[in-house]
Amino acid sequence: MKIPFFRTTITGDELKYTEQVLGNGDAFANSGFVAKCEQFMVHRHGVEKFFLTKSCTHSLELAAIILDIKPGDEIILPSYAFVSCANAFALRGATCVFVDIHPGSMIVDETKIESAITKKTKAILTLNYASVGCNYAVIKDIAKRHNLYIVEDNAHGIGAQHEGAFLGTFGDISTFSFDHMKNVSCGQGGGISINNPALLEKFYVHYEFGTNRRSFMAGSGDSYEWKNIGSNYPISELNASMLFAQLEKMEAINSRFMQLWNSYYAQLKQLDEKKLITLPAPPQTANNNGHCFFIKVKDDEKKKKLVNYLLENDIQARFHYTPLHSSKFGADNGRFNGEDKYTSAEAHRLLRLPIYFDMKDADLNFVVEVVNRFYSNR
């Protein structure tokens, strides 16, 4: 493709830091980069306790274990979400209770949550889609009144804010992604923030293979032993070294993404005003990071035609999530509560346009030109 959908962010310092790790003679030895990344997130991102994982999927699965999710429990979440959000809880035998979204932002409609709560409900999962924060004032109030946990999937939201606070600080547990298609990346990686101190000791056991390793190494245990279920969640120093190079430049990276996002919005506004497309409509409280720019077209058929037209011009655009409840597995392992007024309809209309850190202004202008040409010819 002349203009691919996405290119992994590279800042220029990744090689310098990875060479430091490789120079130790053991790429998996402690070179300090894991600690640097975790300290960065605590001091610069405002999270309580932060730990790197191998992926956001691992973080979500770890969250389900920490919350002791069991068969028969229920989790409320938007159906418009990545499959890992549901899988993490389905793996533990829970039922996924899906609710509708706000059409302008594609984030969960907080007014639909309370009616989905039953005696079996254990937690609410939120997804900060396209780095736009949910209405956490309302959601946290609901969670408090019903004694529920909040798991915040912040895979898209590194560096983004909601009402003056960083995303990733609103859940009892919040998760992050640093895979190759995120603003800040280490190829494959994730993170988990424990913002509820009452969950921290449980986290340590599950994070450390289900053992008392942390307390034993601190000298407070007589033996190193298996205490509960767990797994190998921590990331390698090699991945962390690449990640730290990008965290140091997080503000510059997000600033460039937002320049591109704003340019798309300004140049496509005329099509929106003519009601040929619909532009994103995040709430005024959102301060996103530009991770994802989408438009809405008339219907699925129009979307396919536009995708093909873009491909004819060497431009790659992509759909996004298929609503989870619409699959057979989703129906077998969950249910949609209330009316699916927007989730399915808006998902069929949504198309993501190319956006990446080193995208040239001229390339973005060409994408806009081709989209305009598509609508002027039809």
Ligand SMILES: Cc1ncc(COP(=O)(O)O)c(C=O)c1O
Given for the second form:
Amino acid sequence: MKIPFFRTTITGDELKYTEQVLGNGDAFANSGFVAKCEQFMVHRHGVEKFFLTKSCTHSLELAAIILDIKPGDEIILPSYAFVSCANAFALRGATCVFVDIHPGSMIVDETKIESAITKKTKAILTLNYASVGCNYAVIKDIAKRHNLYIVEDNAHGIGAQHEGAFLGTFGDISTFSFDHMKNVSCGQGGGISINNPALLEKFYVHYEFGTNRRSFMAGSGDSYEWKNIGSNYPISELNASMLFAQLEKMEAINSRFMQLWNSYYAQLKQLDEKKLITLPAPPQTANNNGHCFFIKVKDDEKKKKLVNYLLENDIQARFHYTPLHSSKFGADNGRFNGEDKYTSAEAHRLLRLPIYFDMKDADLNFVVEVVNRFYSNR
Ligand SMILES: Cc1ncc(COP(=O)(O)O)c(C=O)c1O
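Having seen the form predicted alone, the form predicted in complex with the ligand:
And the full complex, kicking off with our chain again.
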């Protein structure tokens, strides 16, 4: 493939740090990279408390455990979301209540949340789609008035901001992904920030096997014991070493992604003005990180034709989420509240174009040229 959809970010320092872990037997457990990453996120990314996990999926599952989600509870979330956002709660027996999105940004429509609240509602899950922050002023007010938790899925949004604050600081619990397709990556990894201090003690137990291992390691008691449910969530020093090399360069990585994003936007604007495609329309308050560049085409059929045309030209483009309520499992384990005005229609129109850290300007220009050619031929 001449222009793949994505290539994992590599900045050059990864091997140097990874070798420090490989070079010393004990360093697999104690080389300090996990701590460096966690400190970086607190000091440079503004979260209250931050911990690395094996994936964002694990972080979401851990969030559901910390919040004590039980069968019969309900969670409100956009149906246009990654499957882990729902599964984390379905795994604990909760019901997903889906609401509609804003079409321009594909983030949850905050005006649809309050009417979805019932006596069973425990939390609102927000997804900063394509690193665009949701309307947290409104969502936090709703959560406060109804005594609900906010779980912020910030898988896409490392380093991105909303109204001057970093994404990942808005939830009681916020989650991050560092998988191979994120701007900042360690191949497979995640993070969780606990921004509500009242949840911290519970977090420690569930994070480390469901035990009081953390306080034991800090010197209290002769041994640690089983306290509650939990699992092995922490990441390895090896993954953290690669991650730290990239976190140190987070601004440079995101600024390259944004250059590419802005270039697509500027070059495809004419097609948008002619109403042949629709460009993303993030709110004014968004300061995104360029993680994902999408266009919307007329309909599903047009999208498939464009995907094939791009493929004929050695370019890989991808759809994104299939709305969760549209599958049989999603319908059996959740319900859509209110009208599905935009979720299904906009998801079918959406196509993501290639964007990655070492993408050449010439390659991006070629993608634009092929998209233009597609529309001039039809
Ligand atoms: C919004 C969202 N949340 C969670 C995940 C899962 O992330 P991970 O691969 O780290 O488990 C993804 C995956 O891309 C995602 O898009």
